[in-house]
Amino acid sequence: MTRMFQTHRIRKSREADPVWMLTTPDEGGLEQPEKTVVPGVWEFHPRLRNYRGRGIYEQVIRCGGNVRFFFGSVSFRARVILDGRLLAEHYGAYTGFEVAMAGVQPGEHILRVEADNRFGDDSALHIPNDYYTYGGINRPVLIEEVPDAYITYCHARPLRTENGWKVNLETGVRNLSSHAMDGIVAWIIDGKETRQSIHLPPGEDGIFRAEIACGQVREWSPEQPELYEIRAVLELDGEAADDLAERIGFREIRTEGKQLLLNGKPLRLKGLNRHEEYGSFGLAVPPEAMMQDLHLMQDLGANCVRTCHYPNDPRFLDLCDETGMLVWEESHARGLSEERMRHPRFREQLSQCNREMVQQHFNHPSIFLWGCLNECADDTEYGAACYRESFAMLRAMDPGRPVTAALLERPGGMVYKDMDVIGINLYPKWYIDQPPAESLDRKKKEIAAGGGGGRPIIVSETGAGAIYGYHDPFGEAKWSEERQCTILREQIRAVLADPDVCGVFLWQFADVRVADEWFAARPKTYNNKGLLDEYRRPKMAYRTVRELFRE
């Protein structure tokens, strides 16, 4: 299941069988090929816990005609091969990609996917980091039969007008054939329909736009997350040949002075940073565990989540749409120095991630902020230029959402005036011995001096570490659960009492594994600042945050 709802009624689409044959040819791999399950990560094989290398997945499939493969995520380099023919290569673990092939002979074929999670000179974004870079096919794989022309995407942007709501529509159509094709694209939402004639040159893509007036509708909000289906249908030779359904919510996100507004009402954010990881599954989190996370967040009193530091599985975003959990979604880049940002492939790889994130997740009403470049070199001229370039790209792709970045706790930031919403990461009482209110005041003065005064501010990270089960009720030593509670209590109260701040995202929801290179600063080779451990066992801080968020 690649989504949490039915996306096609005409197109023949199925998920690949879950059992694949896995070969690990590099040092530290398995001696013989073994069966494994997709989605999954190879680190949960007992002999591949720390394996960095290539994983070669093979499966015999039955298909024919025009075939489209969609890979939700492969970590982090991928090569797709059908019957020995290379079809595509892709970089990046956290966004999907498609491969379409015309005229496949009906019958059995060997589908081969080569995944590679080795760090190397070709990678600017995937580097040793404060989270673990898993290997494998970690989101579902789709196998589809498509006509000579098929729908590649459908974006729907709701807009409030004096006469109610309207939807601006944009749909991509791909012509796989060697001849020009004419047809019709029809869009249907809430019983209303509009149609447009289209022409596609041989072997080319077309983008088609339209608008539907929807009038009075039920608006989407965290309290009432109302969803509507938007369906695009492609007609060829007078008959419906292909379709794609998406879900949208009618809601408006904008800034006004220091406030962030949802449907004209100020947001008071009580949020959590969540890595897409679970102790039993690594990066390949199943929907049941995703839903458990959302239930825990709601029990805590949280109304928002940040997808640190990469785009999340669209199934998780679907569940956020369903439950009303607001989402700050962030493209992949964390903690990069200017030297790393000058990597010859940095801009290319960041732009690709930005583009795929927005393209694939555009319709989710729960997403209220696009973010990028967490804790990178915003204090240098070159780094600031990269931020501005990324902000401009996100705005151009989606003018309906504000853009932001979570900036490191240090002086000298150069991009405060360039963001719609300013995110700041502050760790008073943990990394610096300063009262949280003083730390926040100091940062606000710096933001104002840097041209960011009068904009909404979010404390995008704050928190403290604790090892699950380690207690020191007398001295409250660092890494004790008692010390984590005390620090979080001070931090949360200071932020929520500040009228200049829209809210807070706690670091973090649950403990996560980190790269082995970070072991010296991270007990157990985990980032232990979670309110729960990696298996979702609550620490004492869970109850503390629950009380404060629900006050």
Given for the second form:
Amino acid sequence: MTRMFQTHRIRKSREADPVWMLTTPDEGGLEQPEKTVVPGVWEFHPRLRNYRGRGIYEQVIRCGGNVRFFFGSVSFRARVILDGRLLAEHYGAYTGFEVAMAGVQPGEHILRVEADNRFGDDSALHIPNDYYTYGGINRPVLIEEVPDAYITYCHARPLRTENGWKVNLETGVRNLSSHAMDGIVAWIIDGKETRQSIHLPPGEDGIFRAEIACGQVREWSPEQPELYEIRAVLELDGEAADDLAERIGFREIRTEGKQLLLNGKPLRLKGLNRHEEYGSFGLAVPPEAMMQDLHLMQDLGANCVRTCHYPNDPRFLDLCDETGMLVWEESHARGLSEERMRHPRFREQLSQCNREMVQQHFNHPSIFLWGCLNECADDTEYGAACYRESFAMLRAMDPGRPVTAALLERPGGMVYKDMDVIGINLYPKWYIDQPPAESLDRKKKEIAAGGGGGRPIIVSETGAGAIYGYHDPFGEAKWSEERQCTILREQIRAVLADPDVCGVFLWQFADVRVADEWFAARPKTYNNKGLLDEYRRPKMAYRTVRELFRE
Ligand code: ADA
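Having displayed the form predicted alone, please output the structure of the form predicted in complex with alpha-D-galactopyranuronic acid.
And the full complex, kicking off with our chain again.
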């Protein structure tokens, strides 16, 4: 499943069979093709642990007519080839892409997907970084048969009005055929329906908008995450020909002075930074493990998670919607200097990631913030201009959520006044020897001097490293579990006691593998600041955080 609920009752949609042949033709690859499963990454094959190259996936599929493929994520360059013909290319793991073809001969076809995780000059966002860039088809693949026109997306934005709630709707329809098409789009929510006649010129997409008054509804909140189905149905020649179901929650998120309000109530954030990674699956985390992570977060007393540093699997977001876990979702980019932001493809690749993230994740009620550009060059004119461009793009695509970014701890920030919510990454007692409350005060003064005073501030990262099982109860050496506890305790107390701050996302939920290039500052080539290790074995800090978050 690509989602955690049925998205179609009419469209013929199925997941590709899990077993594919994998060929790894580049240096360090396997001599022979071998069977593998999708979703998956190749690093868990014992001889491909460090393979950087192309992974060529092949499968014989049966399909015919108008065929639509959807790839949830391929890491990180993809080429899709059907019977030897190149259909699509895509850059970037972490977001999905589709490819549709009309008039495919019914029968067997060879579907080939070339994934490539080599860093290179064409890549501005995927670079050696403080997390690992795995290779493979890491989220599910869908094979669908669609009519001549089909629904590409359905966005629903709930709005509070004087007479209860209404929903603003926007739906894309694609005409695959070479003739004009007429039809009807119907939207159904909570037993209420609205319809609209549509006309599509040959081979063109159309966007259709409507509104449904819903009156009194059960609102979505972290305590009571009430979900509603919104279903779009496309009628052609008087018959229901295609459909798409999504889920929404009635909730409103906005800022007021220094506060973030959810349905009018101030949020006190106790959160975790979570990389989409698990010890034995890498970037292809199965839903069981996603749910376990959410249960662990709830047990810790957390109410929010940040998808550092890229968009997450929609199945994880579905589970956040279900469990009431608030999500700061961000597009891909971590730690880029001005020089890297001047990469000729940077703006295009960032825009694409922003666009695909908002387009694909628009409806999730759990997402309360859009973020971008973690710790990039917000202290230079050029870098700041890129931040502004990215914020403007996110706001234009979705006026319903505040925008933010997690900024590096350093003076000279230029974008505080451009953000709805200010995220600051602070590592007092770990990277700098300063009491956390002092770090926070200094940063608040800088924000005020930089024109960002009076807005919501979130400590988007704070934490300390510990190697699972390494103890030093006497000296509290760096990397000991004891020292991690001591530092986290001070950091968390300082942040949660500060009335100017809306809350904190701890760095980080669980340990993650990092790029080999990062080995020097990262024992085991892991970022070891997790409260749990990569297999979700809790460190001592788990208990410390649990006590403090639950206080
Ligand atoms: C940064 C960064 C994280 C991670 C962290 C650390 O704040 O955003 O990706 O690298 O520091 O562990 O130092």
